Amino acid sequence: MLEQFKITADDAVTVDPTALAQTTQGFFERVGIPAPDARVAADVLVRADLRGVDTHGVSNMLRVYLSDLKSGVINPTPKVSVVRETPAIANLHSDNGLGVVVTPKAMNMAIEKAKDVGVGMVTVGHGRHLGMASYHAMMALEHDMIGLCVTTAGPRMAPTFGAVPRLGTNPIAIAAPAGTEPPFVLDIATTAVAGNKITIAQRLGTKILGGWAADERGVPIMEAMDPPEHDVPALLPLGSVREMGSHKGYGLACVVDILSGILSGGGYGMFPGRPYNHHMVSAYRVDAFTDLDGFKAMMDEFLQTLKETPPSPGHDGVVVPGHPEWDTEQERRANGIPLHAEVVQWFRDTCRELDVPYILE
């Protein structure tokens, strides 16, 4: 997380891990989602707020959901259903089921038959946003595998040389074992920026960067500017511009389109009438292709050549793919979780409306 993203001392509530979840699992009990799947919910989102992924936790995405679920727009108790099914593969109709509830059964799916057959790979189709993508893809790391998560949304990126949107955030997320290092994870937006940034710099109140988004010409914007009071017209791809590889972030973002909304049946995301989230997930079981300490021991290597590598001036180190997150995940366990103080406003509000007790603080 960017500096500039991070809540400073003076408008941070520091909450308790368990407690957030319990409240986050209340909160979807009381709009209709079961208790089984309200808990696996709450875990999805706190578990992005202990790695440090607020983009991706309670203080954006909750209201959401909360949202939608009491509009109708997602439906509570979907009947997931499989359209077709290899030994390897799913395809599974979400039912326009919450993506953090889906996604955790298409994972353990594709681990059974990662576990059978070497590798799992399962797509979602109509289904709603998932998440934290690296939340999925980890589940594979209990069962030495290697995971994958790719999700695809409505249009928020401007193609390369494009004036309006046409392709989502589209993430991409991939977790590898290790053996005494934390693992690797990725996790990635293909726009040069995640689109919920803009939801905390708005809040915070601080500037966004030149190259994340474009005027609604689609013209890039290359200098600082105050976040705009709603969404900006445009994200731009990975890369920002041509010159910089603009079309290798635009390029990702198609191929994700094309994995999970094309592949699953569900369409992409600037399919018009079709509003959903479309996913895939993939499990690949090590010892199918290797030997699994050698495995896990050159992971090890590699991710100490990487952290050993001298850093540059003004630097302590490399970042490597999931070790800050992962530091920050065993500094929150132990301390709290830092929310906006307006975050926890909004849940007191919410605990209030939905008669779930306050027990934040």
Second form
There are 2 protein chains.
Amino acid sequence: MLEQFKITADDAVTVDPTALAQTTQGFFERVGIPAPDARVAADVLVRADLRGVDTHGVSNMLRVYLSDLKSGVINPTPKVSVVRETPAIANLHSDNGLGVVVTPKAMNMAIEKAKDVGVGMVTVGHGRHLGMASYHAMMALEHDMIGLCVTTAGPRMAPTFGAVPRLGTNPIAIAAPAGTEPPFVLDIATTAVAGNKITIAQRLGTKILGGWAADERGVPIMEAMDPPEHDVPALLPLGSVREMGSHKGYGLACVVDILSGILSGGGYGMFPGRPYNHHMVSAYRVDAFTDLDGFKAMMDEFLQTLKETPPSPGHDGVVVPGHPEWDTEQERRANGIPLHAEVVQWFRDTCRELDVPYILE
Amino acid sequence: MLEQFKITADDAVTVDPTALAQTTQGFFERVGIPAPDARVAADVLVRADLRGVDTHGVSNMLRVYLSDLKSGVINPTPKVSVVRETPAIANLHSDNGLGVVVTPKAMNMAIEKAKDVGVGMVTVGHGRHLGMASYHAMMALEHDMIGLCVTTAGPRMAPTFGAVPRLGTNPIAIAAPAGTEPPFVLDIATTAVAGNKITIAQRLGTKILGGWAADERGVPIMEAMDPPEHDVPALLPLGSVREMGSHKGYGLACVVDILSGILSGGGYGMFPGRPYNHHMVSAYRVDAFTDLDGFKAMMDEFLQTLKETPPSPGHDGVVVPGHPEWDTEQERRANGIPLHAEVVQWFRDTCRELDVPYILE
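To complete the pair, please output the form predicted in complex with another copy of the chain; the form predicted on its own was given just before.
Everything in the complex follows now, all chains and molecules, and the chain you saw is the first one.
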């Protein structure tokens, strides 16, 4: 997480993760999600907060989910159906189900298939937002598998040389187990910066940086600026400008649309009139390919060598993807999750509104 | 391809693609590769030239391959063995075989598995350079499958906050069929720029651009500069600097090392003392997931909408990944492949040296 987004002690209330999950589950149940599904949905959100991925935790996502559940945009009790299936793959129709409920089911299917044939790949069409993509990828870790999750989103990214948004932030998450080292967990938007970073900059009044966004004509903004009152016209792809490889970020966003949206038959993220998110999860069973202990030992060696890279001037060292989040998770499991006072007030109000006991303080 | 790298008419000789492939096959046969394998290897190289991917065609790669075949770094007659296998996956030991020979065999295995169970995934350890990665991904297209190919390379990329190279350019290639539109073909290094672009800038005396490389202390060079006489100290990841997402390009390069190098049991690209390239190819059969005609129609709609995006100022429009290369391939199949005079002279000399008839002019 970039320094500017850290929550300072002054305006934070630290809450117990279990109480936060229980409260969140209660909210989901009150808007019609069955208890077992509500428990998983709450776990996805709180896991993001535990890992310091506050952009995808309770403060940003929960109020959106509740609002969409109330308005019927999200179906609280979807009839998820299998469109096509083989021993290695499946395609599911999500029936407007919330991604934080349906995607864990899809990943469990992928894991079962990978147990049988080494790989499992499940596409999910006609779904809704799935929260922190790496949650689903990380489900593979306890089975000694590599996990993958990609998902489409509504248009935010202007493709290279384009003036208006045509692709979502379309994230890619991959998790791989190691031995003594914490697992490798990559979770990245294919834009230069995750969309929620702009929202948070607006809320905190911090700057948005050069290379993140385009102006209303589609021209990349390459200097830091104050966030506009409303949304930025478009986010830039990873690479920011063509000369630095923005066609690669744009191309990867297309790949996400193809592998999740189009391959599921659900659609793609290009039009605001199509409110769906489509997902694809995969699991690769390590010992189908190679010796598991050898794999883990080589992962440890790989990650340790990365960490031991001599640092460039002004930096402490190379960071392994997922390791800062791992450290944050250990710390927050022990000491609690800091929430903005404004978010805590929203929990107080919502507990009253939905008749859920307030247990955060 | 960036404008500065285009070969101008003044210093080019245009050659017939079939003659170029026949000559290249002849070279491979003379250094010990059996004729059927030599034919495939030549096809991989000439396909790159046909598509305008000159960095991975005969001019840059062939002399390296021949040198390494003569010195024994590449095994011309590898005994490729199956390490582990299921109906959906396989792991191959490449026995130091050339990637342009062994990877097409691996992709054919993946395609056969995808015919059976919808997906095929084949890792290849202990191999050598596989040429243009999209060649292997594109093999899936004629089977109405999506193809994927990733491969490790020796260390060129400095990870974010690191001072020295620790990862290869580790490319990712994905090809997806469409209906009336040419296929989508993405083929990208996970560095901001492909390594060979630096070599070509050195040969042509053109500038290397800001965001491409780090200096000898690991500090990103963000202004255009003349190429150094020898190699640049390190390439930057896609994203160039942390604030613009270089941790994403660095993370994707790690993923390539994990999915090809470590999952195959072969190793990873980090150490110059490990001369291997490791590969991973996958094929996804579209009609295992969804209706094929519906998929192709939706791909057409997706790609057409991208092309119809209003352009940003100073640009003609949005480019679909793989479409410029498609256009170049049609043009070069009809009119021939332009080669630098210096490259043609090398062919003349090598034909004499290896006793292969010179038929390019």
